[in-house]
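In the form predicted on its own, a lone chain appears below as structure tokens.
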Amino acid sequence: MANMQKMIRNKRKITSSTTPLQDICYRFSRNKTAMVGLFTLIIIVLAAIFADAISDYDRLAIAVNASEIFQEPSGKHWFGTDFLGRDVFARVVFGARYSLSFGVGCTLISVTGGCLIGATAAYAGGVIDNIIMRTLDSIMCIPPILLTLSLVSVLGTGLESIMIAISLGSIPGFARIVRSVVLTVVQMEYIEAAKAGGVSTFRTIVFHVLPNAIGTIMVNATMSIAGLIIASAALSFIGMGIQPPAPEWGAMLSESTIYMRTYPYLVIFPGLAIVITALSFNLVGDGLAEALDPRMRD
């Protein structure tokens, strides 16, 4: 009994001495699947950053080499070579740059736009809220893939155009999430105090309202990156995304489908890259959701 009481006192002492951020990091680190996802993401990000040190872009990733066509995976070519003699491993590594920059970039644009629109709608209320939300509802009635294809056909197939197209289609979803969270915050006493103190609407939203919704925003943003990476690969697969010879994973799958029976490694490795990257982001998002949930602190 005495030992049990001592353990409880020690636990209370440790809990009271830690900051909220340390508490979140501790609970996240206790989630084994989330740590596996984080470790995998770190490897993928480092590979994308140091891709030039790992392989040669001009010589191996995009250059045609007729003498190396359809080489099976080996010590010389870890993932084999494709129908133009290009090294598949080099193309997968450099393709991580496209997919990560696309997923993270689209998410940042979507989150920024969604936060401002959703928080403004919830904070203003009344007619402004109705106008904003009905407009977003109208946009969300359009199938996402149809909206994206329509915007891409207008803006073009460059990386920036595709990012803008998919980001615009993702903003309404984030705006609705942020609005639902902010509605529970705007009635708090400190928000009323900020209004009474003459704080501007913009400063109130940015410095007082949104920080209290940051947990939900982070979780949804992390998970959305996986969906956006898959969306970019899907666009490239149907020829509306990044165009060859750029080593984008979806484009690699599209080029290799006719060879998948005779040379299956051409679709296996870029397909695994998409699946592993998307799964890692989802695992990290699940871990963040649990770490930020106050009900999980015990």
Given for the second form:
Amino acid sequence: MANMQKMIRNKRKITSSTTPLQDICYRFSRNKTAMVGLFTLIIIVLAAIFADAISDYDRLAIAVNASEIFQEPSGKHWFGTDFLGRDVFARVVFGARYSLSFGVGCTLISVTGGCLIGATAAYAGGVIDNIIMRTLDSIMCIPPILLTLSLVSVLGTGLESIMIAISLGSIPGFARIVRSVVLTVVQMEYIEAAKAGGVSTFRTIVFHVLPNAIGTIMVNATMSIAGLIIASAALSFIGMGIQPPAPEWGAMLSESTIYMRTYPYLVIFPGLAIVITALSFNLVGDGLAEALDPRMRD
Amino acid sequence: MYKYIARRLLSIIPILLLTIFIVFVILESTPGDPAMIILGRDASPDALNALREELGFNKPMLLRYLDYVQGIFTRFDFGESYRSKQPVFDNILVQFPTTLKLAIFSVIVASIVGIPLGIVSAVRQYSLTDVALTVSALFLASIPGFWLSLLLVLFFSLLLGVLPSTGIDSWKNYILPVATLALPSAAILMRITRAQMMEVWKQDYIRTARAKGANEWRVITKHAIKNALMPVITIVGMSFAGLLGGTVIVELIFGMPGLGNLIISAIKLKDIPIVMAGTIFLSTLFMLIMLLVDLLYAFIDPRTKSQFKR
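Having seen the form predicted on its own, could you give me the form predicted in complex with the partner chain?
Next comes the full complex, and the chain you just saw is listed first.
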């Protein structure tokens, strides 16, 4: 990928009119694997939004249909039907809603929390910085899955509770990244120039520090979505997340394990859905990282 | 150097206390009355009150935390299980070896697979091999562990019938769980080794070695690997520390009597002392391993080492 980019870059006429954003978009669009990821992702998002038009939630994804149990994949049921006669394709399509909201929702919570905490630590410095950082260190010592499980047992298995339980574990990581990015940016000469020019601290943070830190934060956020989607599916898989009748991919896998010897397709399709979604987020994240890398800039 | 080690050792004490505090506060807020869990639903109010008194549940949380910490540090007392009334620490010691074995085998397999592939990938940069390896590493990072283990069970246990899917009776039982845990770690190790090798590959001393007529093999083994693998050691240590706490789901799927399985069943039974002790135990191990990795790194890297001699 990257050597191809290099070749293309040499051929490309660089005009003075391109903005950094155009530059990043251009470099991203030349990255084939990243574009494949983005394309797949758009399809998944569209499927989640228009799930009702693609399939029927009440009739196919939820209703028990005793006459159609364990049908192999066919033209009528693309992914077959499960032990209650529910259409697996319909369930996978509606499941995208859960996974996307978990992935994006949890990332938003962790990034917001991480930005607030990290920026506070970096700007406050001294004792406050020390206390915040040691607390984050402590949280990071707790195995993420155990932290999530403990929080779920306190908060319950509602959608919001699960989201919070999963997000809390990844806040420290983001806070550390944001803190270190802010600390480096703050030392830059243009920040000194802004200060010397009499710009207020708030304005400095919002207009000068954050825009220069946003690239790193965005790359890390995109990369973390995949991990959080997997974490939420894992939680449902062990029965501590979204509960069974709901078409969540992890919960579907958990329900199907006892039938997998005879009907392996029941564990193949929901799993593939998780892998494809996670992989596309990872590909896009990878592409973003490459496109935003200042060393790749011409 | 000794001063550095002593300082690092002292610095983990507050973090350890804080970690215990966080776990304690979270789990103490779990809904449900411990006295009711122990005595059952139809216990008399007097008996419940007496038990609460005995267990200290009518004291403020901070005092209970101090008692708990004192118990841990003075006599390894993590409390008693609500269900079996056995000391929790004994329970942990019985179940821990399985988890430890899983983590050790996995980190060894991951290193044997991941590091050489990373080196190959970097040396053959942008070749077909490199692209294939990089893409498969990204693919492996996107596979949920629990699904990977289901696929492995499906293929090796149910379809071919060559490997057992549950239990810990023989070494064969460890193959599938270790494969599940090792593959994603191998992918991470590969990516990092590749990045490190590529960084080193650009250094002047590599060009010097080449200019002096060293052949490619010698450049890789004598000059590049030694420098590139330094940070990789940290990642191996981190993977090991992460694996110790990350075997939970794999233990559950493969029915292995490890710490993860113990904690999950305790969570479902609301047996809080076991959950608390297990989580604290694994967090402490994580902390100690990371400290050890740090110290080891300072010890083997001549650049860091020289800083402390001054």
